[in-house]
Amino acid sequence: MTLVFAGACSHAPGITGRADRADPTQRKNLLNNLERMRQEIKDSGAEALVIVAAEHFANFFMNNMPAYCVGMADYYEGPIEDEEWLAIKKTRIPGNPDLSERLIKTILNDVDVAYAQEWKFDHGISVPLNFLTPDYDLDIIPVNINCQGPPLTPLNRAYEFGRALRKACDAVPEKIAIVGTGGISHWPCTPDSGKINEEFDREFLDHFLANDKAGMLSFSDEETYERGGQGGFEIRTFVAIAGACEGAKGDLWCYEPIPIYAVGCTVASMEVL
């Protein structure tokens, strides 16, 4: 077994771009737990971080929208957004194409995935990396699940993708951490931006933390859109982490509904059995 850490966190651009405008107590709790995740990844001895994210039309659009894509580049660049707006400087992030290729080959036994040797990170990856590997001294393997353009991958397939990812991690000698990042409820780029449905968030998190597969998969896209906004489709990244840790339970470190960040900010870990 070479999976050494698993977790999930939010990636809203406001976490960095509007950092000082949040309630100070809520912000401190969020930052403390992102730091906790950074430290636990470091203490795990992880040699690479697989970050399962939801891309926002920075690289993939309606002319080519893979359900799943894994990065296989020597390096990645990001963030693609304006530095001043996101408050993260553009940089070059190290990849590991050899490790990526080995993971992809194993995943392909169970789930069809695309791969990309060029990838510009947007806030969906850049915001978490800003906290989890601020010195960019850990090999990064980006994974994108289409949470943007319907038809979306079914939730049961996101769970199966997570199981396939776990098989791939366990088939290589390197120590690997995986983090899913997205949602939960949010309405980006709409008049409802800043709205948060805490009831929906906590309902989903209860299923996620219990690794209740049936409960997680019970959320239809129609219900998620109504109760969690179009940003709620990003629950797929959490579902994938649950699939990678099938049979394990999670621990919620932080949940802070922060309207100025436009999302219920979440940091959670999942047992690695």
Given for the second form:
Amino acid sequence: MTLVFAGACSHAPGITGRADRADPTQRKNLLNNLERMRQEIKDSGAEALVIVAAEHFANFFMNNMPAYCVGMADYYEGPIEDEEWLAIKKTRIPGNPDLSERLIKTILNDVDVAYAQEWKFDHGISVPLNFLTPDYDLDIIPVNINCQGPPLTPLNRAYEFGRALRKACDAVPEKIAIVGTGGISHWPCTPDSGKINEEFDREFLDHFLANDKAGMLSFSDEETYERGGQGGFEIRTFVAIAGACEGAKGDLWCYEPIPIYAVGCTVASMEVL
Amino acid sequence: MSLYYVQKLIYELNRDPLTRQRFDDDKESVLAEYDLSEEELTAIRQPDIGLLYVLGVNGQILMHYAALWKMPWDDYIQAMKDGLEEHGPVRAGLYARTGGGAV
Ligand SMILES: [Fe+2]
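Pass me the form predicted in complex with the partner chain as well; I've looked at the form predicted on its own already.
Everything in the complex follows now, all chains and molecules, and the chain you saw is the first one.
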């Protein structure tokens, strides 16, 4: 078994870009737990971090939109956003094309995943990395699930993708950490930005933490949109992590609904069995 | 309606510094490469963030575009609210389904 760490966290651009506008106690709790995740990834001995993201039209567009894509580049670039706006410096992030290729080959047995040898990150990956690998000294394998431009992959496929990703991680000798990053409920980039449905979030998180596949898959996109906003479609990243850790339980480290960050800021781990 | 091309252009501007440079140097020649209506051209030229939102530009694309123009966060949120006020509900895309996301 070479998966050594699994977790999930939020990636809202406000976490860095509007950092000081949050309640200080809530922010502290969020940052402490992102720091805890950085430390646990480090302590796990991970040699690469697979980040399962829901990018936002930095790299993928409706001219050729993959449901699933894995990066296979020497390096990645990001963030595309204005540096001052996001408060993250543009940089090159190290990749590992050889490891990517081996992961992709195994995943292809189960899921027709796309690959990309060129990839620009946006806040969806750059915000988590800003906290998890602030020195950009760990190889990153970016993975994307299209959560933005419908039609979207169904949740059951996101779970299966997670299972396929796990098989791939376990088939390589390198120690791998995986982190999913997404929603839960939020209405980002709309006049409703700042609205958070904590009840929906807790309901979904209960299913996620119990790795209750049926519970997680019970949310139709209509229900998610209604209760969790268009940002809620990003639960696919959490579902994939649950799939990668099938049979294991999760642990919620932090849930702080922070309106100015436009999301219930979540940090969680899932046991690697 | 050519919402697809409005979004495509903004996507390119957001991610590609060379396209952005060409746009800064000669806006009209870049605009001519996309299939856009007069209203869309006006909205992109200004840029009118509120109108672009009402036309149905995906918020994630539009947020990055507002950031590119260094629009402060609160102004950007307000621009979308003003757009709804002035132009009515979102006409197409993901946000049209809930009457435009107005609070
Ligand atoms: Fe997102």
